[in-house]
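Shown next as structure tokens: one chain only, the form predicted alone.
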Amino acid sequence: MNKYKGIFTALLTPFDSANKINEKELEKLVKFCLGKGVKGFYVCGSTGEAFLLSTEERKQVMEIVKSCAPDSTLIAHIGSINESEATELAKHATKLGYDAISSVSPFYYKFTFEEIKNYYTRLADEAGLPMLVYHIPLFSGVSMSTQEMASFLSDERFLGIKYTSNDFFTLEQCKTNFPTKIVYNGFDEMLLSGLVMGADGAIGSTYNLMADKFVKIYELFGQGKIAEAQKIQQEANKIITVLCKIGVMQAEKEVLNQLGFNFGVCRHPFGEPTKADKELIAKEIIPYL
């Protein structure tokens, strides 16, 4: 299971100027990550707009990720509200030689636990890949209970959880509980917070700016030096605050814009940054990262 531990960046999708998936900079950003000591990449996910992805878009991705980066633990985000979709998805990655895949929970109508956990069985059953539930009840509107992920977590089937919630009583006893199973923490700003609870690594949007940051504290976290590991995380929180204050996902693209990339914007509905946003981004982020 070690392959699957560690600093996972959740990538970013770059567009160039006739909003096509730009892929020559997004072979650029997954090179970046690799220089910065990340175990492997979450592909397709909320981070990736891969909601505002088509069916092919989504594979393009997942195709050009795996072209340049066939030694990294891969994960595919395959979710989606249409069943047949995800199926197509998750049997695409298992083609690429995809390592797991992963999907948020069905949202919007609110399905029963039971319709739920039927969707990502018959999912894992069709990729034949270990499956790896997105528990992030803020956006899916989806809460689960310990009891709950307790079925998926004493599942074969499944990986174990990306957990992106500030619960981390739960966290721990999902981790306590089921030891072997793989728990990620979601939330950047909370890393250390996660690893101290049990968290076996992290997935994170903030990875695609600055994964150097996150992989010292996972580092530092393991040689038991929490006093360095909390420094270097107010430090990315700092950044995070200016994130936030932006748009995470709209600010992060003119983050790696102003470092040299050509990431473009993020598809409508999302709004663009203003003249005032970048100015701050280059005051305030890009000399710290």
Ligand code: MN9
Second form
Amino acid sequence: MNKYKGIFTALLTPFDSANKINEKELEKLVKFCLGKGVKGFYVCGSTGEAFLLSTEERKQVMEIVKSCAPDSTLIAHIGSINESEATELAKHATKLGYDAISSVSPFYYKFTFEEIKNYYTRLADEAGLPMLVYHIPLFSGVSMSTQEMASFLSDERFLGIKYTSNDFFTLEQCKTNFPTKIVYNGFDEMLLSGLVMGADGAIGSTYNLMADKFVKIYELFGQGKIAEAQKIQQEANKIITVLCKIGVMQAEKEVLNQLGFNFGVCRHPFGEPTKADKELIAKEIIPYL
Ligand code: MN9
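Can I have the other form now, the form predicted in complex with this ligand, not the form predicted alone?
Whole complex next, starting from this chain.
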């Protein structure tokens, strides 16, 4: 299970001026993150604008990442409320040799828990890969009780849970009751809290820019150096506060652009950072990375 433990970047997706996936820039980002010590990548998640990409584009991103990080642990987010799309993507992940698949809960319609569970198990069966439940109630609108989480975690087809919520009691219950499962912390600004409550690692969007800080927090936590880890978390959180003010993904792409990448902007309906946003980034983020 060691290959699943550590810091994983939830990759952003770069677009060129024609609004197509910019393959070269994606490769550059993967190498940049590897240089900062990440264990692997979460491909085409919320941060990767999964729901704003076509099926073909999602496959293309999976291919690019696999070809430039063949030895890293790779988790493909294949979620879609169109289950036939999710199935097609899951099979593609298997074909490419991904280590696991993951999905947000099917959203929008108020599916019952039984329907949600059946969605996950059908996909895991089709792919023959371990399934990571992506729990992000703030975005999906789907909340889950500790018992419902247990129903996933007690099933051998499930790798664990990517837990994006600040209810750390539930996170702790998942890990304590299912110690062999993997629990990832989802909010980067609370990584240290998640680790204290039992998380095995983290998947996050700010690890596109500053994975080194979080790799360090993870290492320091492992050595019991909590005060030092807390200091780095506080530094990172100053940056995250600015990202959240602007819009996390839009701001992250602008940060990369200012660092010399060519990441373009997020797809519509997202808007673009203003001149004032760009200045804020130049002043309050870039010098502190
Ligand atoms: O799940 C990410 N969540 C979203 C992980 O992007 C919705 C986080 O990395 C946050 O972007 C980050 C800032 O709040 O913690």
